[in-house]
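Next up: a single chain in structure tokens, the form predicted alone.
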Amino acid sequence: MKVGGFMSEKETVLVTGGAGYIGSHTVKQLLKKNYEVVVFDNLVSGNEEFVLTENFVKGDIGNRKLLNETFRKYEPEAVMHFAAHCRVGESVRDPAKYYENNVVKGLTLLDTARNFGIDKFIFSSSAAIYGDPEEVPIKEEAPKEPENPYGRTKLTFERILEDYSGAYPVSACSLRYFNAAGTDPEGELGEIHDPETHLIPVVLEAAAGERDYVEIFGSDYDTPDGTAIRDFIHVNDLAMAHISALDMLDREGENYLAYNLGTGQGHSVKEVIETCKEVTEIDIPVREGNRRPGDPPKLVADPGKGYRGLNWEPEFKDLSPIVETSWNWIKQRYNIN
């Protein structure tokens, strides 16, 4: 295949979303694997430092013209596909754009992936197509039905998935992430958001003093202390997931599977902070507000089928070390010493 204008003997991957910060991390591992790595992003909400790769298209999913160019230079065998837009909050509010967004302009890249006869895709989709689970940890048969626009648009392009898996020669999987967190153990790749929404950055910028306080978001929940209980998976896991996934589609020429990627433990709200407490040792504040339109009180994660299918397993399965990563990379960006 050509790759920036010479020709590889490696497998080359399209990875949209790749300045992101789940797809930056899977990025760096498919480079340390020698696989020919194309980054697609718009940088919306990624960050063109993370690119890791000179092969950089700066563009959007629903810009067709601009995904043929991509695809007829680079020829990709493969897609991992991450850009998406991701506020549980924000879906609430805006539907329309996360339908345009996850939706539609998927459907764009699908099927000029298709039409250049591209015949592996591999998605990121979201534990939060079970919505409020009605028996936990959950499994892959469990019903799926999203309580916010987001958990529904991934449930939509995983069905989009599944019917052209049965019907042209793709093969296709969706691993669907419980509550991503960590960052890069060498430093090189961390987590930004704008605004931060995830609970770990959150607690440990307020550690860091770049917050005034941690806001627990309910906590009256039915669980043992009364707030939102989640599966937390490292970065990098999530990354080798993906890595195993692209083996096994290499291997095994699936038509459609699905997979959680979670450990099977779930941490509260409160176990988090104090966790966050225990790792910076700093006493962090925190003060408790109203529940979130959408958010199940617990989210965890049966992951026995993806270990088994994918050959994968996660290396980080306690919470202290997934922490220490993260402020590793918050005391490094805010130079703390």
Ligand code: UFG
Given for the second form:
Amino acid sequence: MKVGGFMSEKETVLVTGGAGYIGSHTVKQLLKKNYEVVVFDNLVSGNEEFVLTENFVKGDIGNRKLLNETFRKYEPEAVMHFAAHCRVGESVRDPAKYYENNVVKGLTLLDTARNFGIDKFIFSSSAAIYGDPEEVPIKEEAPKEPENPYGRTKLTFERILEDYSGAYPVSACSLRYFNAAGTDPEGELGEIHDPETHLIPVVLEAAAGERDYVEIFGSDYDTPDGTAIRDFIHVNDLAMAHISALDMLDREGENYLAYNLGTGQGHSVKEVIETCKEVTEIDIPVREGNRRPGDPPKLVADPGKGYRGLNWEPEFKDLSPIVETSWNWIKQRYNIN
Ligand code: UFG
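Shown: the form predicted alone; wanted: the form predicted in complex with the named molecule:
Everything in the complex follows now, all chains and molecules, and the chain you saw is the first one.
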């Protein structure tokens, strides 16, 4: 509420990880909806060029002193917590890094928020909490058996939020993303990961000549074309779901809620590559390789509970328009006409 020494009339949202891919796209939508936004990001994986507000604190969510100063200065009413490490393979090699950042430091943030009386907390969770599901499409109530430390850190933090919201005056909502994809249709924001491992940008980088080829990780899955199936949801749709969640917490005052965010449509790795070929009109070089350890064959959301509970639905329902936004970003990034 209090921003830059003056009282702001608007609701203030503190966004951790607001310089990252999903965080920055959400900040943009919050600003469009006239929220006051404070970005808190250590820029380890975020990009300063994606910070769209002057209210920017460069810092780590484990820094209790800086968090205290930030909450005191800006008096936010809600926290959206995106800041996290998110590489599955890395989490297997270095679980300590993931538990430290995604759980221990997340708790420092949550406790600070609680001390300042913040009663709305929205958390970036993941389909990774379901592991290799028995039933697809996946409902929120499905068994949670994450298969890697990354997924376990997300599930652990969800449980902490559930316990906190049962005991303290805080309402929390976990949003379980399926495969975030696409970029800002206005071209102001994009997707930069170093290294890039996500399927759509990898395929488009191959189209752009930034990679020699794209490797398909496994063509022997029990799926119609033998490649893995995922549910790709546009990053702007994820952003809008966060704003709906904020409204919902205001309205309902529920203690703890969790929703799957997906489109409910599955696309195989081969279908994604074909769509990228159509959108770019480039014959992208492809090689078939081995499965990537830890990849479930099929992850598709049952998004119905989120549609109803959040009063929200994705605008990008098809894959082509999602890929088009990513391709526009890649062309801009690598100066391709
Ligand atoms: N893939 C390839 N070649 C590549 C990259 C990916 O074949 O070069 C395949 C993967 O094996 C997988 C699919 O494309 O089958 C999607 O892979 P991504 O890396 O794009 O995404 P994931 O489904 O592995 O990961 C996403 C999120 C994670 C989250 C996970 C939940 O990015 O943060 O879903 O399982 F943990």
